[in-house]
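Just the one chain here, the form predicted alone, laid out as structure tokens.
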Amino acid sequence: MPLSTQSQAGDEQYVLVASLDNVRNLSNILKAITFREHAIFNATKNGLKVTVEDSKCLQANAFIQADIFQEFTIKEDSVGFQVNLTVLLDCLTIFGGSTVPGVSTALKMCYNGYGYPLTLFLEEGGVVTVCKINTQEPEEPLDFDFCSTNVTNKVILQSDSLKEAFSELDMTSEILQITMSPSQPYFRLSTFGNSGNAHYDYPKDSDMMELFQCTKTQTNRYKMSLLKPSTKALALSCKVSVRTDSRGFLSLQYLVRNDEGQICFVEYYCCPDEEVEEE
């Protein structure tokens, strides 16, 4: 692809240059965290982290490692900016996001530093389109302080089994209750909707359960409205790690394979719903 193989003379002016032979490897992962208009981009030599937040209760992060890109050049330790995610996705799919075998849109993404727009060069079939998107100074993302030392319970599941659970649970329920325990029911999802109470249990030795590490019984409730955006990531993923910490905060980490079979991660943090009394 011309965009990623040609070293253009003007590249020296940019603090960040990232190229992809297939733009879907970026656009698909961004769709998995699109539930608010703006996103915070933070680039380091390790790659790109994109963060979207909702009212200090929910945070989604997409991690695209540097080696996913055909070219990833950064001139500072860290480069950050905020952009309108809806506009960015519209630009990334300007050629229609073709899924025809052998036809892909190449992307070169350039950023010149504070106050400058994010410039996208998109090429498909010899046609190049240039988009410039205004950037803002990034807000400081919320620190959920979710560290592995405070994790009390963790399971890793095949994503298909979680998709099946969501299809069977009553999504009219305002909350999703998650029970994790070293003893039965081990891992249980519960809803309380219009058609009554529903429970979905996973035995700890289930074929769908890749890892089961539960140290104490925890039952926490989460607003369904906060969890629904994460189903976009679930749909793309092949595995999901479900963790809770001592405060009841929830981490959902999705392993996503792109069109080339490379691995990216999408992580959602959600705070527990403290308004509902335990029954």
Contents of the next structure:
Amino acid sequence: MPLSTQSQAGDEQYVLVASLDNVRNLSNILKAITFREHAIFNATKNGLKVTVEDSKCLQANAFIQADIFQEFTIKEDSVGFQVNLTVLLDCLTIFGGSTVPGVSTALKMCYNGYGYPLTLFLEEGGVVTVCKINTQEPEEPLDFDFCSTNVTNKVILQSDSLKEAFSELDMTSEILQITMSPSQPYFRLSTFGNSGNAHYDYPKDSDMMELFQCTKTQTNRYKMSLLKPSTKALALSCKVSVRTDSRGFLSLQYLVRNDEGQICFVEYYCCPDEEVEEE
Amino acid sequence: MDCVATGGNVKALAKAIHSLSKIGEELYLEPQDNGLALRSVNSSRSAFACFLLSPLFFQRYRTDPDHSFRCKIPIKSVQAVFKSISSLERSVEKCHIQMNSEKNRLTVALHCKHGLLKTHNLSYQDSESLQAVFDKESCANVLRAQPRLLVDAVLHFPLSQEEVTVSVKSDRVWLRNRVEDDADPSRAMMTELCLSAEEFDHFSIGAETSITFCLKELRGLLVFAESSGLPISVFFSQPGSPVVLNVSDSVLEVNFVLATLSEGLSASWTKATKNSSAKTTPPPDDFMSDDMDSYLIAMETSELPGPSVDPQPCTINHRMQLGSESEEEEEEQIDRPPNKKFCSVFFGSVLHNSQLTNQTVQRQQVLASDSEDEQ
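In place of the form predicted alone, the structure of the form predicted together with the partner chain is requested.
So here's everything in the complex, that chain up top.
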């Protein structure tokens, strides 16, 4: 543990102390949900959950389990605060976020409780930077009430196959239409743009399809602008689970493997667009 | 229309689309009995390109004999379908192009690995046939080279370089960048390179000459030729008449027809006025009464034999005529000279000439009178 032991002295006063040997394990996953400035942090014994929301229609959550951290001490059942995510990421990558193997930034993140700033100790090559980020009153995150018992359709795909589709999507289309069905076309992504429409069909027996559980044909439209940020998570992930519930709400769960091969999750919830007649 | 391309031919098709996108804004698609024709022309109509993919290029090629069909599609939307050549190469197994006349959609279906199916339904507009009339066989000079040779040669010119001058002698070729007349000579950089005849697969020079044409379109063709590894043949005769670049093999034929600058215009002008001073200045009305279509294309106007001028020793007729599509577009062409740059390059030398009586006339008229007097 390269971090200086001097700062250990006042640890007792903190309600939350979390240390990481490689800050990239945190910064990368936070990048996957950076589409709005404010992020709600909620720490429990299980780990850290970071939530970002947009337009009351989209919510992204990043879960970093306690065992990802080398040290994770929490003195209360639940600790919550809100910080500017852009500022936090700038601090976490203050040493440049080098990807050279063997060179990593260590992090110790401390929080003193309500009204105190979030304190970051960052160390790389013997140089320590201390950052204090003012915390804000935590907002209540939206409850999408997305319950696994209400899930109508679910597929799990290898991310590679979706990455290609998302990189090619016609961005002149305002919406992305997702069709999931127990019969053809099984799983379809559609766009309706200036030059015409496009459909991407994934058969249920494709090698890329790890799980296919569709009970009922569902066609829902989602705002492209809302789903666009999720491509950041997709790019990091190795598998993605796409679920829709009976109301047409969309849940995208990304399984992300970090540099050490540990698994974290990023989750996006999105409200469907208004019902429109099918073309 | 219903056709299917597989394997490497999908990539060739994609490369063809990318090449055509260097020419114009629209892709003209016409299924013919002898293959699928993909064409494009630039806005000033000084460059035309045609890819003819023979029925053998496709695994399946069917046209509806009772129902001839032609359309134009914004090339950007077709390009989007074939966006990433690398992913196309990696994953696409089959490309199925189909006409859905009921829905007015052209359907391009890409069958990819792992069963993924990408279907693009593209909207199109009906169009007239786009055709350039040119006769490359009668060109005095023919060069044929491996794409690599030309790619390496063109590499020396910066991307911002618009035109290149190719000069030929009996045993060698010079490539030179063209410096604008108004460019500051102290800042202009000249690049010149010389290729020996031995570097070419075929080298026959009937008339030592020097032609100038746009690099952009040539680069477009080189991308295609390089990826397909096919040699490029260059046909040309003299400045002012189009240069034809051809790439072909057993299943496809590509022709790029590019306008060349009439560099020697002022000289020929003087000659012409001396020879036939009585006939030189045509009444401006003459333009109006004449065949409009033939005046639309800058490159052609400098080529049309003057009606009253004696037949020239050079009887080769390198005409390039573009079938015009619609009234609307014709008018558009007449209303505004499409590419100022090109106009100025074409007629700059004429305008300098003090003998020109109607200097103040509009460009389009200059275009006409010019053609009358050139030869």
